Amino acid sequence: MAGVTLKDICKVYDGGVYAVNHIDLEIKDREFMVLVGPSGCGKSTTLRMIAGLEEISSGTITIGSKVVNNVPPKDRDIAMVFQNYALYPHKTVYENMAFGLRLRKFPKADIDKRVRSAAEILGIENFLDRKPKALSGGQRQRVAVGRAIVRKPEVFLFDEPLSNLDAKMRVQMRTEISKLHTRLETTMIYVTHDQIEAMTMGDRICVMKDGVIQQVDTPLNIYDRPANTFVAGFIGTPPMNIFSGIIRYIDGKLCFNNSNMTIQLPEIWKPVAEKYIEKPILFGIRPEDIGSERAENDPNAQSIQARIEVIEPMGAETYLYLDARTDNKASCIARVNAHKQVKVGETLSLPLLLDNAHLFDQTTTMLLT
């Protein structure tokens, strides 16, 4: 197996438009790395450059110990799984999985062994004589993954492979791919716009925006310590609440303040917050830290007043869309226990659990540390 290193990679289109803008990324051997971000952020372009399907404008791509800038895709020892499966409709499942090996003139017995082994791993051994039109979307995606497995490549590349599946099948297939990574112990690079897929599947996540890497870290670290407000808003469902205001002393206490709320800041924040006295600042807090049972039981919790505009029951929990009268807009989402008795139009005093709250620079949007 092999790691993948991207050094100062750029992709520039006609007119000087940067699809990927000077990114550096090291993917470790046997790591499951997820590239995530909104449409047009450059994640698929990055994957295609690793595969050799897209020419790089500048920089260096290394797979294992080999620089592959000028190496054709077929010689990079990678296998790619596409969004649309890319199966031959006139060939059976067996023939689709065996096709690449036959092109490389593998012995017939070796091909048969690899195809049947991959089919068993993926639970499609009973479908080998069927053609793609006789399969469900999930089964077709398994065939596409199987076609990659039989090659035993150094690196697997996945380009939004679950986006054409229904919600239930997506959950099932992402579990299957994670189990596959554990079983094969190989390097996998996975592109998605779905942050839930990123959080549940990746050893590490690379968050991208406008062709630039925003943050690379483990899912938990990205959730708990987002590098900037974009990451804070993109990772997490519902996204982090962001309030604008000013840091100032009120009655001798260091507070975050705007025209609608005053929140006394924890003492541990003082060294950072004091640098921003009377300066614009952004205060971020996750929905589960507003009005939760933990917040209600925390003696250090601060409270805000907010009116309920929309209630979304989600089963085990409920989302409350609140008007905190901040910036003259409905600006706050709370994630509370499903059995909390509330109604639309009701004004609540909601405690804030500040353990995981954050301050961001309003100009740069970067996390203050």
Given for the second form:
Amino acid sequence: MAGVTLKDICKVYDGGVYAVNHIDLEIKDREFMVLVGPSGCGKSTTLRMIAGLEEISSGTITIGSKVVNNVPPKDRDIAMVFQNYALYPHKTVYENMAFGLRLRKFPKADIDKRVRSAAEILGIENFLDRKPKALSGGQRQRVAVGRAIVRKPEVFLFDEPLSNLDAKMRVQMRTEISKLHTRLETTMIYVTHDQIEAMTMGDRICVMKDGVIQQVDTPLNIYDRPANTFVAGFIGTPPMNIFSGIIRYIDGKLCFNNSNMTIQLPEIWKPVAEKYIEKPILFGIRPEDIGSERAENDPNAQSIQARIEVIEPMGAETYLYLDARTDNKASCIARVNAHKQVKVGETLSLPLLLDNAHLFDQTTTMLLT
Ligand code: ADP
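Alternative state: the form predicted together with adenosine-5'-diphosphate, after the form predicted alone:
Next comes the full complex, this chain leading.
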């Protein structure tokens, strides 16, 4: 078993582009760490550097207690599962899974035991004689995972392994990989651009943007306390609503204020907010904290006026796309009870629950704490 440590890692491609820019990250032994961010943020490059498939430009990578900067991929005791499965089309499922072990000269009986055990874990024991083309996408992905499992590596690396599957299969494989992690108790590093995969699978999530780590924490801590407006917008669907305005005293009360909104700030925000008097600020509030039942039941909730532009019933709840008429932007989404009676064009008074709302610095975009 092994943790993985990245220390001051950079990857500079030809032309001086920093794909990965001075990142530090410690992945604990047996942890499930998800690297998440938009396309081009450097997450695959980071994973490939851990695998040894990409040279690092500077910094140190340690797996277990061993610095692996100059260790070839085959000697790193890692196994990687790729988005495109990378199976040998002319070999059977059994042979695909056994191939790496044969190369490493494992005894035949040991190979057979490992392949059958992995096949059983993944529910593909009836397909061992088939070729990949006779399998569904989900089954192929299981073979690719099986090929990684048989090696019993110290660390599993997953590079967007579910991107080629349909939505239903993605959800199923997501839970299967989580179960696998519980069962194998091995360190797993998982790259995805999908924030739902990140939230649901990771023990911790590392959010990246432009080659730089924005925040590393547990899914709920990131959701509840995003380090900056990028993380606030990236993690959570629909994203957090962000309003720009100013902090000022109105009738002796400390408020967030813009052309359409005056929100009296909770007393505990005062020490932070007072440093921003008459300065521009960003106010962030999640869709579930606008007009939800919890907000409606809060006797102290303050309200905003907003006109409904689009109604999206999701079944369990309804998303309202609202024109909150701030800065002329139609810029607000609320998650309300599915049975709330609403009509497009109607202007509503929507209570806000401020428990989980935040202020961000408008220049640095950082969370004010
Ligand atoms: P992600 O996996 O987050 O989508 P990547 O790690 O693949 O991002 O890429 C990070 C950045 O590095 C991107 O801007 C990409 O264009 C650039 N990049 C990736 N591979 C190469 C390469 N071989 N040569 C030059 N630039 C590259």
